[in-house]
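Only one chain is shown below, in structure tokens, and it's the form predicted alone.
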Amino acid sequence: MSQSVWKEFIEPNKQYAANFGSKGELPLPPGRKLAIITCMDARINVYAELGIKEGDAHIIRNAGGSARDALRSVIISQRLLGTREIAIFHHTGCGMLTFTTDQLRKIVKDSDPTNPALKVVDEIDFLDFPEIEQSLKEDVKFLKENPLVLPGTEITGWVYEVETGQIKHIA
């Protein structure tokens, strides 16, 4: 049996805290008034790829970098914390391209067929998509047309290439 990863948190945190400096004084609102929506993929290091630092932006992550899934956080980011620009990043090699909502529902229910509680998965839309750029354009459109997003918000869409580290402006 493998060792739990959480047991490795303490030492690196001690090192991080020792060099924390004045980060505890950063204001709550992001300094650049920017919210970034991106995927939860572990290969994505938003800070490094975009040259931003702690305190600059809200980083909103979810499976696929879905704007629909991020809307709650966008509303809080804008209405309570002053962000006025949103950048949506999807990426190549995304796991969201590998299944459909119906397939994932079946996987969950088949994992324990005698457990009727798992049928609740039928109420979840996993927001799968078959193509990156089209999905990105739809997410940008969704936010631009959403009345809960503040008027005048600049919204852009980007693709991050996990193979090269490069970004490409799409919408």
The other form holds:
2 protein chains.
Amino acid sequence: MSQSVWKEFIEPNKQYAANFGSKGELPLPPGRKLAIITCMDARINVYAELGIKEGDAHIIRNAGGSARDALRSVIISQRLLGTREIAIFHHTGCGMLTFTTDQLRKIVKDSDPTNPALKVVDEIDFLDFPEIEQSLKEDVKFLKENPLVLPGTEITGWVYEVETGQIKHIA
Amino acid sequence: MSQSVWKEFIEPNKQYAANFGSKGELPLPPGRKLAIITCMDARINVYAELGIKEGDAHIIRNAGGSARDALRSVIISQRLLGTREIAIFHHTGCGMLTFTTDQLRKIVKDSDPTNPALKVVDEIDFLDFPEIEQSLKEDVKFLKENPLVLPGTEITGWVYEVETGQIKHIA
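Having looked at the form predicted alone, could you now put up the form predicted together with another copy of the chain?
Shown next: the complete complex, the earlier chain at its head.
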């Protein structure tokens, strides 16, 4: 099953630490006062795509790049660590387009039908969506209208194309 | 307030897309069947620290690197996209060590005492923790014992040192 990929962290990390330079002196609050919300998708390299460097921005990632799922982190980012701008990215070819919450609940329960503990999956909203530009606009609206997000926060919405590496400003 | 940092995404992204190579052909499921959970902290560059490349691993990031907060994403990662290993990272100098949920709720409500809409913050558990190795062990345990996580998943726990760039295998 598992291939213990963690064993392959060691050597690259030694090289990274050996060339760490002055990064150890970076402060806790993000220097560019920015929080980015994007998907956990394996093809997304946030730093390289956007020219972000260590110390610049909070990076929140979850299945789909959901703003709802990110709300706890956004509040901490703004109220305790001084960020004042949010950029939300959804992307083409997203796994969230391939299923519904009901289907995934069934997959989990059917994986071991004799296990009653799996029924707890019925309490999880998997926040799937059928189309990315619409979901992006809804997420921007969700944060703009949320009373727990600081008034005056600049919030933008973007699509990242996994086929080309390009970003598009949508909202 | 905001400095429109998003305007600075455009040029680096053009360069990234111009050198995209064959990355546009990467499949949706992570090639190394790995999911990484880590903090949103601005100083954390997951790709560089661990030698990860586009297509390798799901990367889930939230305030603190909380496994509880990541559960929705982990289930999607495993059940729909084939990951079979999870590595959780907490880090030194984490913002989660600097406050309690009660304190943050008070900060939010005190920011506009006449606004009753802010009382909804009392429903949010901010998942703060007082110490990183203990919180890491609890998060590893949480996933190992969770019935919704696939049996047999290899789950490891790590501390990342923001002062040195080094990782340490803890659990």
